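Single chain ahead, written as structure tokens, the form predicted on its own.
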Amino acid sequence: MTVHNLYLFDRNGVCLHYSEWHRKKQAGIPKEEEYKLMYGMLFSIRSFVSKMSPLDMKDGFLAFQTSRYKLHYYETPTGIKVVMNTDLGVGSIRDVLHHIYSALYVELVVKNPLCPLGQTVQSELFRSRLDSYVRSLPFFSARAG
């Protein structure tokens, strides 16, 4: 198992933070039009539930998989969306999502007077950490790629 890559984004679709590990394809296209697209699609992914669903659902979209990898979905109440991509393998990251924004985000970044929110996070520690922090995860895998 292991983990591809991680999106942080604000409510207006700005992407606060990128990181990779085990990302073995490339899209081929300037990493400004690859958040931008990640971001349509999580918008129209979560309108088309939102709209499909026979049941309210409390949570909405959480997830959804290829037959190559699985994108995890956490959205705060304040419109922060972060997004994980692993392998098949990983079963529900909510948790972890959670962390990460919670502990590490709002920690390091949100509560840091010298982090202007809405830019994109220049904070070498909320880098490290995080970087640490989804390292230490049980379905990271050193040996990917």
Contents of the next structure:
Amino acid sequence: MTVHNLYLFDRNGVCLHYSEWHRKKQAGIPKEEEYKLMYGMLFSIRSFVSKMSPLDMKDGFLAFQTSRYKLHYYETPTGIKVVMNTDLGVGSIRDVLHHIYSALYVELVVKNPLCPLGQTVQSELFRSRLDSYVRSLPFFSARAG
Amino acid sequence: WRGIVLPGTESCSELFTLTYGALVTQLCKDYENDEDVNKQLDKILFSDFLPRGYNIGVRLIEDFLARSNVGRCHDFRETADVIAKVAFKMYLGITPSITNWSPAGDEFSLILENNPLVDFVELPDNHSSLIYSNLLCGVLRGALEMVQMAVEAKFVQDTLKGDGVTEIRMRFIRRIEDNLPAGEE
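Alternative state: the form predicted together with its partner chain, after the form predicted on its own:
Complete assembly follows, chain above in first position.
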């Protein structure tokens, strides 16, 4: 079981952070375009899911999976979006994504007045704490499985 | 800051931290050396607290969502409830009452019997025109804007000015729609 990578977006589509742990294949496009593609896709899926839902919406879009990986999605009412790609053995990790938002992004970036919002997070503390946290997850294995 | 002391109670500590941090950051941008910043902190003019409140609000909302786990509100009435019963409770330890709904449901008042922010505050003589509590209006406006609501918040009564209660009037202006960033198809 493993975590491949993680994206963090704000309400305007700015990619606040990207980290990679086990990614064997790249998208083949520049990173900036990859972020735009990811954000645009998420934006469309959210709207699609809500429109086509046969029942009243509760949480909205949560995840999708292919035969090789699963994309997990978590969004706050302020439009902060946490996207994590894992392998297929991982179940619902909303609590993990919420932790990344509340204990890492909010604590280390939002609450630091010297960290500007609306742009890529420069904080090394944030990057390293996030890295440690992901590596400590029970479904993260150092050896990609 | 002479003559004005912020309460050091547990529930106010985060608000205070954000307040102080935003203020100092702004001053550091405005003035080139620390000595001047210190002077500014000492003799600071609070004539325009509103923009500073807004800057606090845009960050405070994230802390609020992180800790309260409240989801999206479906309408302005739900928003009013969350502001009064969850947010005010969390940050200021009080629960204002919600009154005076407009017929259209787009305006309401928050009545604060006592305003903890001004518990230990006296307006010094040279700052008698200070709308100290104006910070709260900015905070509300900034916070709600981040959850896609454009609102107006203003004080209609203020105990610091001798009124019996503190009353904040909230007015819903419009919903701010999610937009795809420019250049996306």
